[in-house]
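Below sits a lone chain in C-alpha cells, taken as the form predicted alone.
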Amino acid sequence: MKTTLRGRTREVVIDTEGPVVIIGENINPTRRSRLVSTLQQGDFEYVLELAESQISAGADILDVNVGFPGVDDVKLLPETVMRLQDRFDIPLCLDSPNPRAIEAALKVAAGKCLINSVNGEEDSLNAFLPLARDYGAAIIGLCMDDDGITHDPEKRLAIAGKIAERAARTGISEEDVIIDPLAMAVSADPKACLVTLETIGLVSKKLGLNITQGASNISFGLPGREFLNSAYMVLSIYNGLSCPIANPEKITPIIRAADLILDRDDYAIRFVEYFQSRQ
C-alpha cells in the first residue's frame, strides 16, 4: 500500500514496503515553551528553526501542531502552514483536534496533506472525513472510539477497519488512510507495548495500511528513555510501522539501520549516505 503526500512540488511516497519515512514532531508546544511565548508574539523564526533542523536530521514530512492554552488555532495553524510553505518544499502533517483549524490550514496549503488525526468515535469521524475527502488529505486514523481506548488488539483492529470502511464510503482512498494504533506507556500497563505490537502486525496482515504512532509516548515516566524508544522503535517496523512521527535527531540513525537489516536499502546506500553526511 502506498501512500502519496506532497509539499509544492516534493512528494513524499509511506509504503508498506518500505523504506521507513519519518514524520518530525518537533513543531509542538508540549514542553516547548519557548515555542509558546514565541508564537504568542507572532515570531515563527523558531518555528522555522524546528523545521530546518528536522529536515536535516531526515524528516520526510513535518507534523505541524500549534495548540497551547488560549490560542486561536484557527488563525495561528494556517499561518504557520503558509510560513513553513514559503520556505520549505516538504509535506506537511497538520495536528490539531480542531476541525476548524485543520479546514483553515487546509485552504492555505499546498500539495497534499496528512491530517493527525481522525479517531472512531462518531463525532470525530463525521467532523474529519469530509475535510479529508473535499480537500484530498490523507488521515492518520486513531484506534480508540466512543467506548474510549481497548486494551484488546483485535478489537484496535476493528476500530482500524471502521475507519477505513467509513472513509471509503465517504469517498476517500484506501491508500489515504494511515492507523496509529496507540503507542500507550510501559510504565503505567507492563503489556502495553506487546498490545500495541500485536495491533501494528494484525492491521499490517489483514488490512495492508500504512501505520504511524507516536515514537516517545511508551517511554513516558522512565530513565534511559531514548534505548526504549529505538528498541520499541525496531520491534514496531518489523511487525509493520511504516511512518513513525518522532524527532528526527534521534531516531534517523536507528530507522536508517533497521531499513537495512530489513533489506529495503540496496547496497547499504541510504545507510551510508547517512553517517557520512553526519560527519
Ligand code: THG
Second form
Amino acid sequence: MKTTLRGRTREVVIDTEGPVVIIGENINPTRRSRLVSTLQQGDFEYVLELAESQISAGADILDVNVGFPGVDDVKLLPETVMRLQDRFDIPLCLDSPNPRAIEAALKVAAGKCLINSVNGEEDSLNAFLPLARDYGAAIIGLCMDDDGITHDPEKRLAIAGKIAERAARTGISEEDVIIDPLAMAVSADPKACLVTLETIGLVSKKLGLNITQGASNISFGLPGREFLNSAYMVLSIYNGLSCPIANPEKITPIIRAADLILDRDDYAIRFVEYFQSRQ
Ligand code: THG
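Same protein, different form: I have the form predicted alone, so give me the form predicted in complex with the named molecule.
Shown next: the complete complex, the earlier chain at its head.
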C-alpha cells in the first residue's frame, strides 16, 4: 500500500513494503513553552528552526501542532503552515482536533497534506472526511470511537476498518487512510504497549494499510525515555508501523538500523550514508 503526500515541490511515498517514513514531532507546544510564546508574538524564527533541525536529522514529513490553551489555532495553524512551506518543501501533517483550524490550514497549504486526525466518533467522521475529500488530503484515523478507547486489539482493528470503510464511502481511497493504533503511556498502564503492538500487527495483516503512531507517548513520566522509545520503535516497525510521529534527532539511527535489518536498505546505503553524514 502506498500513500503519496506532497509538499510545495517534494513528493514522499509511504509504502508498507518500503523504508520507514519519519514524521517529525517537535513542532508541538507540549513542554515547549517557547513555541507558544514566540508564535503568539508573531515570531516564526523558532518554529522554522525546529523544522530545519528535524529535516536535517531525517524527518520526511513535519507534524504541525500549535494547539495550546488560549491559542487561536484557526488563525495560527494556517499562518504557521504558510511560513513553513515558504522555506521548506516537504509535506506537512496538520495536527489539530479542530476541523475549522484544519480547513483553514488546508486552504493555504500547497501539495497534499495529512490530516491528523480523524477518529471513529460520528462527529469526527462527519467533520473531517468531507474536508479530506474536498481538499485532496490523506487522513490519520485513530482507533477510538464513541465508546472511548478499548484495550482489545480486535476492537481497535474493527474501528480502523470502520474508518477506512467510511472514508471509502465518502470518496477517499484506501491508500489515503493511515491508521493510528493509539500509543499510550506504559507508566500508566503496563499493558498499553502490548495492546498497541498487537493492534499494529492486526491492522497490517488484515487491512494492509499504512500505520503511524505518536511513538514518544509511551515514555511519558519515565526516565531513560530514549531507550524506551527506541526499544518500542523497533518492535513496532517489525509489526508493521510504517510512518511514526517521533523525534528524528533521537530516533533516526534506530530507524535506519531497523530498515537495514528488515531488508529495506540494499547494500546498507541509507544506513552508511546516515552515519557518514554525521561524522
Ligand atoms: N497520534 C497522532 N498524533 C499525535 C499523537 C499521537 N500528535 C501529538 C502526539 N501524539 C505526538 N507528538 C509528540 C510530541 C512530543 C512528545 C511526544 C509526542 C514528547 N516530547 C518530549 C517531551 O515532552 O519531553 C520532548 C522531545 C524531545 O525529546 O526532545 O514527548 O499519538 N496521530
